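Shown here is one chain on its own, the form predicted alone, set out as structure tokens.
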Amino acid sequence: MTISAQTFASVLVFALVVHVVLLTCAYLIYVERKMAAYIQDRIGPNRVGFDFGLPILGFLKGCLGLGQSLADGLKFLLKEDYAPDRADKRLFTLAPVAIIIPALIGFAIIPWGGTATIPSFSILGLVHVTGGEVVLAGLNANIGIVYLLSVASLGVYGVTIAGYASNNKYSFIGGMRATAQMVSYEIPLGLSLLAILLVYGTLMPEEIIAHQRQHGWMVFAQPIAAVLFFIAILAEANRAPFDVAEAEQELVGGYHTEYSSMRFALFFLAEYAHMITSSAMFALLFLGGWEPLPFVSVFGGGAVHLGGGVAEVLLAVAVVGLKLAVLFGKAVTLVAFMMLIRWTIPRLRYDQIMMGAWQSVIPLALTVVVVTAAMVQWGRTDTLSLILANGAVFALMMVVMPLMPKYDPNRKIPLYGSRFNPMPGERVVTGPTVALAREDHPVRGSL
């Protein structure tokens, strides 16, 4: 059998990339764990090692608690599968299995290592692999930065399946904020993702870190954009403060408070794995990819040549290494501020997530992407007047946003012959009427 050497790279890549971002996303959680922690003046995960109660591994005993994520692991697999009873069986199966497989299929198109040159060999004698130029990414398709839309927003079947199979008030309560979170979002998602696309003038993400390499990082010329992108992403990953599908306080546990052991284990490892991509992405497209610096090309744009000596090769997998290590150190570290958002800030009231969407996040959007198309038509797409360009649009918005109408849910509700609406002629008096109550200090006012 005759393979090329993209299906090769392909394969081995997905392969490799997967097992990596299931393995961070067991130790995000421990990350998540003691970020928070730290905030709540605690201590967080300090005692499970790795020493499985042996004796002869008590060098292993605590090892700062990392063998948590173990353990968590193995409490899921031990823990009773239960369903409820009205619970419709194969949806409630079906829903976990939706939601983890666009998590864990959407990376495929992010370049890691960037391009190499594979020579032609064959494997044991059965396999033959034609050498050439090969990019390696789990998937080298035309259509790029599309594929990867597409199957995220393929997320909220998973969120909506679980709140309707589930039987549960609360679950579909869930299921139905989820999915009109995620359409609301995926609208400035996509129109800040066209607001870049327009200057790129590219689908490829190869091309599109050879864009940056050539003029800086794209975060500095789109700023709005980029801070744009970076909230669709927490709400497409209901994430704090967009984590009203699953508002404990709310809904008890929102679309999976009826789950447990491991079918609940993989809403969120999907979680957190769309973190990891969508992190990937934002470093993609606004952080210059692999390059470890802005404006600076650290690695070229060259391919790296995995052949000939054995001196070659090393070297060769070495700068594979580290473009895949800066990539996915870039990627750890948004999520890592993601998690600080979620410890920081309070959880938003779902009227404020969507009033917010439709009335500030997506007119804003929209005055980008039209912004942008004007700049690319004058041919002004250089670094400088991008910044400019939204440096107008925000100043624009901070003078219409004042002028909008404002939508106040909190306001009073007029009740004829409350204190707030009385009758005609009626005088409300609210506060304490015996002198000695409204002195500050009733026991020297007394004497």
Second form
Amino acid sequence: MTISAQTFASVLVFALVVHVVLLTCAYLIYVERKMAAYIQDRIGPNRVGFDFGLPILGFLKGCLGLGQSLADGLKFLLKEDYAPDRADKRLFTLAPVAIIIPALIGFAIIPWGGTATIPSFSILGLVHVTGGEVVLAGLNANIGIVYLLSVASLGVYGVTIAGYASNNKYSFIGGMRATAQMVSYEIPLGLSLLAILLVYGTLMPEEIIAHQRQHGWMVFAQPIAAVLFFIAILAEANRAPFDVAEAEQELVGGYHTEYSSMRFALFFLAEYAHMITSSAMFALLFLGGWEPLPFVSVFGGGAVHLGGGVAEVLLAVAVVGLKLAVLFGKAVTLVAFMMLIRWTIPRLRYDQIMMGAWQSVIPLALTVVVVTAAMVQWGRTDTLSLILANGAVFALMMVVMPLMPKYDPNRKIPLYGSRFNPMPGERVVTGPTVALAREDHPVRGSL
Amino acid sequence: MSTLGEVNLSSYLPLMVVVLMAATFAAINIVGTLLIGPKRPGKTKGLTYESGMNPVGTARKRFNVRFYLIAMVFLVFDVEIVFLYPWAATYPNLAMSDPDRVIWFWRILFFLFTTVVAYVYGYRKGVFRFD
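Can you give me the structure for the form predicted together with its partner chain, which would complement the form predicted alone we have just seen?
Whole complex next, starting from this chain.
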């Protein structure tokens, strides 16, 4: 059997990265709990070590609570997997699968280690790998970045199915909210992506990094698109301040209210995997990918040669590992920033989120796309010109914003049957409606 | 230069492996917890959770039409964006002197303008008001 070098490298890289990401997800939960604890002046998890109750391993007790993630995972596995009687059992089981698959395949397109050339070799004489230049990513297809958008759209299905299958009002409302929010913020995601792809002129991740190596990071050239993209990925991952789908005070757990044990853990894992994927995507598109410094090329553009003597191979693997570490470090830093946002900014109200998407973020993103297209048509796509164009868009926004119709966010909204603010012309009886109570306290008006 | 011209389906082979790996991961987790975890069903336990109250009715109810409107408007915008991606990948690579460049710039601007008309229509109809 003969397989191409790219197929071999892709499967190998994905098999490696999926484990790294899953492990990171487990420890990100620990990091988030620690961060929340320090922000709220607590200590956070600090008890569970790796001693497993054995006296011989007593020196591993404590360990800053690093055993917490392992304990959590085991506990999830040992809990009862329960589905409510009235839930749609098949869809109920399908939903976590539908949500974890897009979360796990999302980062396939990210070129973790740049390009490399590998020589021809065969594994045990059975599988023959033809040598050649490969991109060290889980998938090197010519759709490139469009893959990100398609996978991001798939994530909506799991949420919708979970909300519907539970047959629970909390889940249903949470699922509806999350679906509407995710599809709404997919548009600014796509539009801000379009604005930078117009500058890159390509969909291939490796060429995007090469462009940034030459012209500086895109976050300097397109700051508005970067901010909009970041807002959109926060909303896509259902992270605070956009986590109304699981607003505890209103909806208990949102679409995963009825879930327990490993199925619940899959929802949690999907959220964190989604955060890592979108952060890595942000690092790739705006922060220069695996290049550690802006405006300076550290690793150069050429492909690493994975062949020759043992020392050369080790050196090449070290370079690839460094590139992976830089890209992953950027992604994890962005995830930490998302966590900081979660524990700093209060949750937005649902109507504010939706109006924010449709009345401010989308028009602004459209404007950025049109202005960028004009700059490309004019032939001015260097960083300085694009910064000036962004400044012009910002100034335009500042001029137009006071002219927009104002809404008072805390105004009273008329409701049918409301005692405090009824619909115009509606007469609402105030007072007890139970017959027995009415006899004690006669009410003016009629029922 | 981008390799958008050629279609190489074998480059999608790893994607199949990747999806299979993700699906296997999910399946192993769910089956594992089904096998290991306890099973103690009960009548009260099987009730729908409504903060401890007895459940009232089902959740299979009619919901606000606004979600439907949002889905419709989303379709308009999303399809538009999908059409714009091939343009974004090819148009900046045209030579400055190419006459197609100006033509495609104005065509896409007109295309965006039709979406803006749809947006303004929706705005005037109150689709984007959430109160």
